[in-house]
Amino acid sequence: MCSLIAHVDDGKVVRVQGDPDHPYTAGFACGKVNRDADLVNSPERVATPLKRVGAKGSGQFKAITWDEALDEITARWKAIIAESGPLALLGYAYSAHQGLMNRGLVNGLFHALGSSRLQAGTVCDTCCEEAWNVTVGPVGGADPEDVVHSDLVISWGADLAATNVHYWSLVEHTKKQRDLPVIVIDPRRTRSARAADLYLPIKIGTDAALALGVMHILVRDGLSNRDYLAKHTLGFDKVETEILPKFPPAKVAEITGLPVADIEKLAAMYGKARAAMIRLGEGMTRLAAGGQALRTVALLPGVSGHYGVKGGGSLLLTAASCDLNYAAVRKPSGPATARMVNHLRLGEELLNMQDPPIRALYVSANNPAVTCPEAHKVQKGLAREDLFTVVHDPFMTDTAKYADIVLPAANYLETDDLYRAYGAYWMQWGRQAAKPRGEARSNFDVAQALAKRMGLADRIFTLAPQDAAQELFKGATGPASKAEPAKLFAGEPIHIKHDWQGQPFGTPSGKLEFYSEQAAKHGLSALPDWNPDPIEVADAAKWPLRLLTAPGYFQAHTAFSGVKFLRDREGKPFCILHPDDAARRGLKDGAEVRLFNDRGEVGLMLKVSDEVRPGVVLVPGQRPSGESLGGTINMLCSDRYTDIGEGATYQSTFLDVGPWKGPRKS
């Protein structure tokens, strides 16, 4: 998250940038966060609550006030709740809005009243979180700030120049000063990868496999920090003896399709460096055997030592070392324990959960209808008449078309608020730059609105989000919770890093453990490995081509698509494919295409481009369905489990390529 100022003429938002003050954000943004003005002032928000007057689906809706729109609201619940109890209610916030006040009260209003819960995350980051909690520990991994203090760079399933903008900056400013290398590995050529002094284009699904051939490597050649190994690290015997020998640099270069050459080059870069830092994509994860890709990745820097050099080791999220008292805003009351809905499996709960269903439905910051996987599934349970559906947004999304209430939202720059960074180590007050438009109102307004509603009597319902702010930092411990108010309330960027003693780990054993009995229990291998996943083996035999998905650079997902500048800058959806692949279906560039498998089809407009390899067919952003030639791409992703965190496995779909055959669209 970056740092940012607002510049305001007569309360409105006339235009946003990075904070040129600010160590790390260093006075710019990114190509969409630059066009946050055009998106709080967007002619397409919604202006007043709404009233479906039409069927499910339509779009239709009559204009209500806040007042019969929360009156109706709770005397639905209440309905509910006497019926069938308070599980069969599902309140779905998540990260649209990444305030810890606007994020967090919503889920506390939920938890309060003793419903169905959303298990969180699980479409992004449950599965590499928990990946690198039972290998490091649940701690923040390397500084990007100590990128100056590197001498190699590894982007590792990361594409930095559209996803880590500040870091990626830093990196180039450090290369003009001094000989910093840098290495890429991607499925796809991004621009970080056209940037980048080698490229590795690696074949989906099978980082581990290559991690792990450069451990071989570094043991064969002595290169493997056998003093840094003794002291810090638990198990790397078991691995050099039973895993090590099955990847030798033949066998990686068959599984991941890269060139010996490369393997080996790799490995004596990284082995050879004295302070390498990985930057950890997510993308890696969401696929079946996601889990064991990052947590062998995250025990790379352990074989080099580079865990105990300042600008070495490794990084995937921070978040984990900005202690706060989260539970006072997330959790004010209500039972210990509640059913469960996972995040990426709302259709099938929303079609398929009894004892009882799911009878209501409240959704803020969020657009299951287009990021879950089994989006079709999603688009069914929604268009359920017997089921109540509140949709609290900005924007008519593809989501709020289908609810039977729609409560116009208050952007980011329209309210107060705690932002904690998750690529960082900061953290800042972000103030109300301006009013909200229209009627828009807060999240955090309206989950203190529909709790007094409720007869919840929670103290967090009642404060100002500044007061309530102050709760999470009672009985925090860590730099976060050392924070002087009076700073930290003026938006003072507040560093929240230690002072770096070597990368901390906060596994059972103290140590980085490449042999984890934490990741035995969740039905993972204790020791690092790569084997064939057999249901993508058995895809693969029936569907000539594999799903890569990715951010777009102008729309990385739905929150952006209601700025059209963006939208015209990424084009109407498209997918890529390699001219080999193109041509074997007698596809043009800029033909109408649909793609397709047993799920569905989705229609997409076409680029060939050798960006990707042959098999594979990329669709960078994830697009409202109105904006493509039919559908959205998650339709044709199956809500199958990642091996570790239930998290969503995009990247684990396989489907083909043809000639659209649909209406065209103008």
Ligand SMILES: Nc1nc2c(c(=O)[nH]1)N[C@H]1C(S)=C(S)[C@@H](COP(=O)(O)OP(=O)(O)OC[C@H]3O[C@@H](n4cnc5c(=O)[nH]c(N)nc54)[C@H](O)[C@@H]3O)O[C@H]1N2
Contents of the next structure:
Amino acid sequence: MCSLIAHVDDGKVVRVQGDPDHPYTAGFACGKVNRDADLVNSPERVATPLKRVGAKGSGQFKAITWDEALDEITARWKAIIAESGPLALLGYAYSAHQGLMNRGLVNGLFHALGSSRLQAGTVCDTCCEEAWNVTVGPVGGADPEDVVHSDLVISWGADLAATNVHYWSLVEHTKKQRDLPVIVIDPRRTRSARAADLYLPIKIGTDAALALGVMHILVRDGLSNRDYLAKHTLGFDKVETEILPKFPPAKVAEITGLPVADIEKLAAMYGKARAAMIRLGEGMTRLAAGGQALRTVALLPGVSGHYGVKGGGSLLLTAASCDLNYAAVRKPSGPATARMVNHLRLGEELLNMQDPPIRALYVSANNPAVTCPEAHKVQKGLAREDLFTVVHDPFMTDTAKYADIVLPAANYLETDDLYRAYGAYWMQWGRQAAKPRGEARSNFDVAQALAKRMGLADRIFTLAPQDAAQELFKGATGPASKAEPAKLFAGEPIHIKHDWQGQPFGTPSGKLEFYSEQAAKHGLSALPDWNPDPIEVADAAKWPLRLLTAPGYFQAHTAFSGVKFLRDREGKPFCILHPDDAARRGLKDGAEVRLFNDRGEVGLMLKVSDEVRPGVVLVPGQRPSGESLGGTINMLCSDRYTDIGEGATYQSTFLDVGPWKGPRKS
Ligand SMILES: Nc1nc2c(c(=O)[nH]1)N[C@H]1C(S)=C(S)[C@@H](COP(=O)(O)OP(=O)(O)OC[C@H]3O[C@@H](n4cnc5c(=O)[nH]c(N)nc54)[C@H](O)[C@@H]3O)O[C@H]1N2
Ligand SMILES: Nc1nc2c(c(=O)[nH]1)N[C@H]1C(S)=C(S)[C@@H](COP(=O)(O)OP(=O)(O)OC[C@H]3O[C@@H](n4cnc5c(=O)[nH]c(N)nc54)[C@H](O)[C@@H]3O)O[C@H]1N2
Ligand SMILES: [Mo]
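Show the same protein again, this time as the form predicted together with the named molecule rather than the form predicted on its own.
Full complex below, order starting with the chain above.
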């Protein structure tokens, strides 16, 4: 979450920049956000509510008024609820660039209606979050700003230069003043990797083995912190006797594809550091055994004792430390429990859920036709003639093309909202900078309008955003609750970190859990471990390449695809193959290629580069079908769950690449 300044001229946002007075943003915004004036003013924005006039997916619509749109939506919902009950409705709202009000109140609407509930975020962070929770507990990790106290930084499964730009710039700044070695562990030689002091091009999905190998060496060389282990951790004795003997350096080298010398070097640097900070990325968790990978890496600072040192430890997400009263907005009323729909199984559930089937879908602030695995199934589900779909978005997305009604959404610069970061310990009120373009309305506003028409009486649906935001502070107990409303609403950033007394652990034992009964309850082994996944092994025998999915530098999923400059900057949707793999297939840099497996095919441009190892095909970002030669990468990914958190396994995808001969006739 960056703190931004929007320059407004004559009611129009003309420029957006990082706030120079904010301690963490420090005047810097990434290449995407720097273009947010283009995003908010994009000529491609949807101007008015629209009603479908052509076939689903064809994108043919006519303009209607807001009253017509809201009347039709609520009349259809009421009829469906009368016939099939509220579970036939699904509110499918996610995050985009929104804060707590615009994201939360849409959830609040569907919670109060008693509809089927979205198990949100399984496309993103539920796997890593659950894995962290069973290991460290539902608490934040290291403060990224404490990196000024670190003497080693490990970026483990995160491309800091893409997804943690403020952290990255603080690291670079610190590096200019003193020695601060950076180690990057990533199957892609990312921009961060190129700037690293040590880069380990690990094989996808082998991080747990590497972390166990490092522990093995730390113990072997007397570099483990016995005092810390005894006081603050649970079950390391079992790891030491049952697991670590399986992971000597030579074995780890075989599993991870890394030279023994580099594994030794990593362990030596880590073991000798006084305060090493590990920035944990979600990258290592986007596959079948993702939870075990993250859990195992998050245990390392327990062995070194760095969880007890300022500037040491690890950081996954910070949000759990901001204990606001979210329920005030997200759960104003409604049944305590209701049927859940997993975010990443939208296609499956639209096609197969019964008693009742999903008959009405409301999509807000996400684009599942592109970003969900089994994208074919999602599109097939969205094409159902008997499904009533509403999409609220600033742009005519691939998903919106399937809607019966499209509602134009306001952008974050056009709304009031409360933001709390998930990569830093900051919270801030963001004031509306400009009036919504055209007839666009905010999520908050539309949720209230729909609630009123549906006869919901909860007070939250009548409050102005600022008054609703105050509700979040009622009953909150942590540092966030101490925010002074006057300062907050004047736009002053608020730091929400507790007083630092070492990494707190929120596990049942109150310690860092090497042995975790909660993990075992989720079906993971109670101890950290690494084993090959049988389904991946079978697929790898069938297909020669494995998918590596990583963020685009100039796109974030599809949220910036309405900015032509950024689309062009990112380039036509592409994949990257190692020169050996390209040569073996007679494919040249710049060729049009087809990526395929049993699930389907996608047409992309080829870049040949050794930034990935042989056997891997890298596809940065998820680009809409209209931008590629054909299709979108998630058409090749299954909706199988991760080992914990029921998350997405994009990288358990195996495939092949060949020349593109135009879309296949089906
Ligand atoms: N293959 C593969 N797939 C992935 C991933 C991967 O690594 N590999 N990553 C996954 C991850 S981490 C995530 S989080 C998901 C993201 O997937 P999505 O949540 O689908 O994210 P976006 O594509 O950014 O879609 C956000 C939409 O919200 C709209 N929007 C922006 N602001 C507002 C607003 O204020 N109101 C409304 N109503 N709409 C707004 C934007 O125009 C855009 O259409 O993708 C996942 N998909
Ligand atoms: N520019 C840009 N920024 C973004 C986004 C974006 O799309 N574009 N998306 C935003 C969102 S929604 C999210 S959730 C965050 C996610 O941000 P991060 O937590 O950084 O996670 P990812 O971007 O999924 O993956 C990061 C890195 O993990 C690497 N990786 C993949 N598999 C493995 C593995 O098996 N082991 C290891 N060690 N590394 C692996 C990838 O090559 C990639 O470089 O980023 C946010 N920021
Ligand atoms: Mo995400």
